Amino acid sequence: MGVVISFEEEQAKAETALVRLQALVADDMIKVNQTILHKMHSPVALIPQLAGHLIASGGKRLRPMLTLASSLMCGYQGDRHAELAACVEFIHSATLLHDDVVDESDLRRGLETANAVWGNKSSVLVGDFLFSRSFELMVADGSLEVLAILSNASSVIAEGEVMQLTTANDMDTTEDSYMQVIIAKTAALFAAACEIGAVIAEESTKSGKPGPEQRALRSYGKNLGIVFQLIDDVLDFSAEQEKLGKSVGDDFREGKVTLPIVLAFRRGDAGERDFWRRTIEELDQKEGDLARAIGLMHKYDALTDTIERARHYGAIAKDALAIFPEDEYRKALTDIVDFCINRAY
């Protein structure tokens, strides 16, 4: 007989997974935070002030934790993983500063964005500073392989952001085009954050040649990143968003074409497609349009099916870890996939 598990139970398990991962890397995260604080220092007072506002705004630091856990799962012993985890967080923070300017966002995790407080020019320039600090950390690490992986990820992220601009306000965007955008803008950094964990472990114990662990962690990170972004796109139309300190419907108001919108548009009738073209392509939005958009997504199961897509990529991420021993690190990284999916509930 089957066992029925409630969403509340699944969410509780997922939250436990995050706590378990945080506990496993807690000592190393102290080193990561120390590196971040040290590298944020600048005689130009606005730089640490603005960067500190973003970094202290309550993020889970998931990406640097992935670097730490991946390194430890591969048997790495040393300090390089903490420095590189800080590097990953700087890249992520820089992209957030730039994204908030491009998206004209006023809130992030319930707090005013840096651009809302200090203006767009300051946010862009401090984002550039954080990117520069990340490259300093890459060079200081001394590994050409690590430098290649993280620098490539940085350029791919920028390409993804530009691709997203080209798909904005375009209801002819296909699911394939949407996937290309999120693989570049989100999944690339997840993949790099995990892959470098295997690289430094290989460099410290073997010839440094790419091995199955590196390929597996790249696949795990990429697919986890896809999961993360798919669920983010669902959350933009969910009441759960308000609990995270974010407003509902930002993507809709900005004319971003995400998978729930793509699916609802493709499955709708002629009148409903006209609605999407008016609100997304022309940005001619009236009171009640957001509610109608969410209603159409429910009518055509667009949100549910987006979550199912996330489950598919989550299964691929979990399977990628099969080559590793069944230890506490593998379990934590496996369970964090469910954490990312269950944010939708």
Second form
Protein chains: 2
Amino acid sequence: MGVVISFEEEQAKAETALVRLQALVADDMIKVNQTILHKMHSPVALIPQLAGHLIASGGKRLRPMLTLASSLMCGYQGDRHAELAACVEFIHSATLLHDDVVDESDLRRGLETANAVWGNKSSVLVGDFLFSRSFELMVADGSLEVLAILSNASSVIAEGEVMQLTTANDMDTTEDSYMQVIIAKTAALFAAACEIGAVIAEESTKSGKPGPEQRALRSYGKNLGIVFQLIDDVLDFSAEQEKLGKSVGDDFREGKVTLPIVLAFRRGDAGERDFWRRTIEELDQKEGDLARAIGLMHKYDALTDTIERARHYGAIAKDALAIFPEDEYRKALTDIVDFCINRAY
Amino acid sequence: MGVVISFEEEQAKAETALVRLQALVADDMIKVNQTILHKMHSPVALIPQLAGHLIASGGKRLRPMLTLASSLMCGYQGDRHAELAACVEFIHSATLLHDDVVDESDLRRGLETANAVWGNKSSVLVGDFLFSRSFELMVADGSLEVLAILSNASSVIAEGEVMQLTTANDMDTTEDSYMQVIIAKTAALFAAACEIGAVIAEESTKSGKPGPEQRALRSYGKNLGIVFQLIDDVLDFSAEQEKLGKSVGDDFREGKVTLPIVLAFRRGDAGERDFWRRTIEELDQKEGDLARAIGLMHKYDALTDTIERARHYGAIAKDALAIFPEDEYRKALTDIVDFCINRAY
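For the form predicted in complex with a further copy of the same chain instead of the form predicted on its own, what are the coordinates?
Everything in the complex follows now, all chains and molecules, and the chain you saw is the first one.
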């Protein structure tokens, strides 16, 4: 029982960290949301309809909050951070629209996906629109350095997604190649979202020179992104997830080789490995297979050890913040690492 | 017979215009192709494979040639034109990859499409990669004006594609709304490709101020793009097309309402309109329907009048070039208008 209570306490603390970050950037997030609504407008009605469905569907808006908090921690005063945070959310939204097409998903955050409602074609094209619109916004902001960071992040993300596609259904995937995929497809945008906060703060000073803050925030963001994805992959097999009305086992059904599967496979015996090859490589899945998969993960501590790995990267993220003054922003960004580790599992 | 000969002469003249433009920019196109090959490289092997399949599949490379010729006509001397021409081709290629997914096409230029070979998922993601990579290249070039023009063109293209999706299968589409779609989905990139040629020439002069060349080339490119798309839509119903081993009637089968269909529908009687509603709106198509559609187009001069419309926009394109000195570049760009009107039909 003791363990259960401490686990629930962790989760409550995690929620508090998120709420605290939200409160800290609440005024600026109003501007971000206004920019998003304003810039996703188009005379072609389907565009704001579809984009609005996704954007209103209640994501945590973690990435734009990171841009805001990062810039404020670096002493930035101005309005660029809100515009650029909106760009980050647009890139993320475009990625989600295309992801759902690629994954053939019907549900996201418990709601029907845009592709389920409007079809794949619309999702592909509105994704392209959001992506282009995000670049228009960045160009209007006018910083070539910010443009370089976010355009690079975008192509790294696409590279990561293609890499994921080519490693899907392959049980010989190593932890290293899994890490390569998630660093590209997820951590790159977290890194960029934080880094640009430092860049605009630097650009607003007289010298305009890049300082250690930029590299520190890039490192923080990258490692936080890794944490986020590792836990996302754990949550897909989590009973807690089911309690929240979210679907469980999506990755398993698609044959996506995430770290919990990599670990359970490698630690398993010959018969268990056959099970993984049948279900993941051949996608030959029967009733009870998901339960057996989760059972094997528990048998070999695949989920708890994935969380352990997440703690490792979380510690790196926190240490990256050490050069900043101990203010409310640094505290919020530090605590958000724990939120990402302890969220809803 | 006289008519047939003069028509074949027109076509031969058209081909000559293309060959002349190709010769004029041949050296620079080598640099463009090198940049394309170099920049589509990725450690994720599927990316250069898939992108290479598309890029090597023998497009005319009209858009990058327009950037080169436009810049040279404005007196540009340097290497930026080749890099930016590659960006234009990347954006175009990304659009084609996503188009083929949206249109569910199996063939492009007589070859299997990338989505037919590698699947829709890969095409969506590699399209995203090419698109992002194109922005990275532009950022490395460093002109915010060029970035503004091309990022705007990209979101206008996406808007146009969504618009096309929402007007598909709708026989009440007017010529005006058809024009709105093609100006966005096709002419915007032609306009941008030409305009940036003027921009880099201006930026390389001392004053750096925008001159009348920029607007002239934008207008030229836009109208040329309209010509190009109008003729593309005619070619989809052309017997010549069939002789070249290309498929005929793709737009018809998809229920895409192009100008030949708009004209044939509006000029038809009640029974013929029922035919169009059944085949295009309900997509209820039987053997012989395509032949009947083409028959109705001939009955009402829908194809020849679409070509007449193209001549109208072609004339505007040519007049837009009047401010330039009468050199070989202006001649090549003028003649390429006729090429676009007379090509392979």
